[in-house]
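We begin with a single chain expressed as structure tokens, specifically the form predicted on its own.
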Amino acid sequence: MSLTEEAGRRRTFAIISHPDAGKTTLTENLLLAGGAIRAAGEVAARGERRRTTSDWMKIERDRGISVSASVMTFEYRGNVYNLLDTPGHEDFSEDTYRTLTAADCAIMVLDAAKGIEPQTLKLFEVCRLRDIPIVTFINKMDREALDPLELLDQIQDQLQLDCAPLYWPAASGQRFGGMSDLRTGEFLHYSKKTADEGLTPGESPRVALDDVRDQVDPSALEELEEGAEMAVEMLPEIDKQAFLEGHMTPVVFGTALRHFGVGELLSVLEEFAPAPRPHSCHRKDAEHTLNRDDKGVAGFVFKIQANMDPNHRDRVAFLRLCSGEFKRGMRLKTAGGKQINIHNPLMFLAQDREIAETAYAGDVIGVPNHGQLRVGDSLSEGGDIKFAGIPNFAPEILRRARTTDPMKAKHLRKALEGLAEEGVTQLFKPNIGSDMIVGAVGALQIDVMAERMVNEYGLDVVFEEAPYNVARWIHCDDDAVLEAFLDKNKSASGTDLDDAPVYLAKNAWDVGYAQEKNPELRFTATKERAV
């Protein structure tokens, strides 16, 4: 194939959901109606019978949610798909932040039983500043669920989103029945089975709605024909475009668990879903717009996860081609000008790898390094393009870390910075003294923290409270005059990772306050870092 044809049906998409909505599941039903696992949780792969999900830490196996992006290769009908799998927790929020600059579309599941609910809503929201296309999946038909079109009008209300849905549920619960094909009048039954009875991946099969009457709940009939009867005269149908700009969201109804809806969800993806979209960048410091068949090879790393394979304390970039064919064994460099030689990179099933000899754009693929790159990093095969930053937000939590072991603060420290690195916490170091300061954005990013500290590490670690609160980012055009304020200010003051320099304060009104008597400096929640 040629290189307009390999990236044209490379598709690359994010799940996103509020905790619980059944994201997991959907995720791995994907994966086996794709073909790419053989059950729930079991990755075929060289033969072997291994065990694993997109939730692959031990953490996330022990307490059953996401606490950390996964990236997921499968081919289906000819196109290649990569799923980005990300957290649900709002406390891992700006993980999902940075996946989602490297998605070109998402699917938004949400449960039936509760719709829009906050996470939801603040994940929507981020999609919708980089104007992401979403496919709407209303989870958990088998179970109570709200009236279709009371689900509806909570995406139109709280989303701004016209809502097209192509296909319509007969009832839910114990009268769910299966669903009705809008476009074409065909119906999908749904008849309850246990894995053990045979539950197969796939789209379900079509039978005109006649044949099976006798064998769905009268009831249940009724409310389908009645509610697609409105659906078709009310709600508009799919305008593709408007899907594009992210106007308009598709709906397919099903369960996750018992398979039903998910292959129809694959194929609405076939239809729908784009091919790699262009990216803006810079180019020898002029605005450029860099396409999916442009030969060069660039792309930008979007996530580091070290310790995939704790034997070997790896640390792996997670790399979004965005234009050319890239070839084993390349040479890219960063806009820096630090050249890095790839002799071996990855193509994930979420902790499963396998060395990809080519890959395109809209592909993820992992670049193990030793630290020489970060969040944010643009490649390119002159080195010469750099993309938008990726940025990072001020934390709402702050603790001083230590070991129980003061023999291994350096061990410490060396952790922290490579959890940093990878963008799971943030490390502060103050001016004064030797703390190290870290920053999240919830508690449970710190309860993650210890784990891996101990499992990966082996370090036992208390985060106690930090003598700050607040911390914001010190900007100032005037290199003399910022200098004279964190010289002022050595015990307010400190450093990231990057060394940029921070304002670490024990609440808003002292942020306020200094900006106030400071007014050529900028203290900002957020920070872009160069690259």
Contents of the next structure:
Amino acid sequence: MSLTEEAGRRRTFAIISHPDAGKTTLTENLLLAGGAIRAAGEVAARGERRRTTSDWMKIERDRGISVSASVMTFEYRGNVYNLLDTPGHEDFSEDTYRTLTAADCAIMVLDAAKGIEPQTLKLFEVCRLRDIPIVTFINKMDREALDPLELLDQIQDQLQLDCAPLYWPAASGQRFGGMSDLRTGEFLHYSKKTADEGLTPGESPRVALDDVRDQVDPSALEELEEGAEMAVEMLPEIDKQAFLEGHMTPVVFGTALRHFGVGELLSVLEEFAPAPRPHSCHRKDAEHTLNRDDKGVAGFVFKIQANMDPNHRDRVAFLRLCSGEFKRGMRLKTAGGKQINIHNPLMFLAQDREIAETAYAGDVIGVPNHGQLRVGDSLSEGGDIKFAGIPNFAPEILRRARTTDPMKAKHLRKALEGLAEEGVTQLFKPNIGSDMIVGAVGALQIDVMAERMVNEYGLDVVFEEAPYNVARWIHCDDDAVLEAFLDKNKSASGTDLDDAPVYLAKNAWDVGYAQEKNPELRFTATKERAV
Ligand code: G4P
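Can you return the structure of this protein in the form predicted together with guanosine-5',3'-tetraphosphate rather than the form predicted on its own?
Every chain and every other molecule in the complex is listed next, the one we just looked at coming first.
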């Protein structure tokens, strides 16, 4: 297969959701659907694969955050899907946000009874920042759900995203009867199955609604017919261009737990998810657009993970490829000229994790290194490519870091800088005093940091409440105006690791007030790090 064909069949996506909406269940089912379809006809092998996959995932989960769970690759009808894991729950962190910068598309999973929840919104905002197209999966239709029109209204109102439902459900909960394909009029009948029969997450058989009328609750049918008519009248048809630009979302209903709608979701990805998108970058200091089938290998690091083995200080950098054909053993260079020999790239092709010798745009490879690579680094064959940089996201938790031994303050600063460079947490230095303020998006980041301080740096660190709760980067085209603001707000400002000015506020209201009083300034919750 040519470079153009290989890169063109990659689909790299992530799943965004609020905890408990069903991301894990859906992930497992998507992997099953991918695997099951490859093994069509081998029912026994399919069962075997199912066990292997779930056990593997369980092990990953029991062991905590792990390298191999960060990307899962499967093939489905000739396309290669890279599913990037966006940690949720207690390990929610900046990594979760950054991973989205490496995805070309996202599936947003909503709990049908809850609709948009806080974490859905936060993750969505990161997708919007990059105009990442979103496919919506409304999960748990086997439980009592909100009215489907109300759910779509929520998406429209809260996310300003036009909804194009591709299916329409026949009620929910006990009465859930299936869904109609709004484009073809075919009906996908849902029948509650036991664990022993038909737990195949492939596509459901399609029938004419009239053929199964007697098997569906009459009130559910009524709701379906009324709802579908309204949906067709009131809601737009899917427009692929609007989807790719991030303005419109195709919507599928289903229940991941009951394996209904998952095959259809996969088909929607097949139909709509984009092949690796072009990336803007700087090449030899001029603006440049890199296409997936351009010859030289280039990519960027979106995540760094410390190795699972505590005896080694090795790190794995996750490199999202944007062009070229990567071959094991290649030498790549950072934009700063550092040469990295990639003898043992970690690749995660297929569930069985066979080592692949080649990788293409859209793929993610793990590059073991000893700390030479940072989040946001660009790697390319010539070392002449610089991507725009991976944003930093404003932390939601700020803590003052202090050692129990004041003699070790310098040592502490070095350690905190090291972890901030690695992207574990952020570090802010207030303009007054000698405090070191650590910022994190999720609480687990602080715990991980405290543990690594002891294990790797031999430092006992206390993370105390800080006098601030919100950090925003400050931007202004006029240096004098910025200086005047910083001068006036000495006790509420500081700098980040790259010496960029930061407003440190008690709460969001203070930020709003400062913005109102200083219209020339911009206070942002993200900052693109120059690389
Ligand atoms: P998450 O990764 O988004 O946090 O969600 P996860 O898949 O872990 O699902 C959260 C809970 O919701 C699980 O139940 C799961 O079984 C259930 N669930 C997921 N999809 C569906 C669905 O389509 N229908 C129904 N009824 N439930 C669903 P749990 O009791 O917390 O865990 P478990 O004991 O079932 O594993």
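Please read all numbers here as calculations on a predicted model, not as lab measurements. Residue numbers count along the first chain shown, from 1. Rigid core (definition): largest C-alpha set, two forms, superposition within 1.5 Å.
A movement of the C-alpha atom of Glu422 reaching 2 angstroms or beyond is seen between the two forms when the two forms are aligned on their rigid core.
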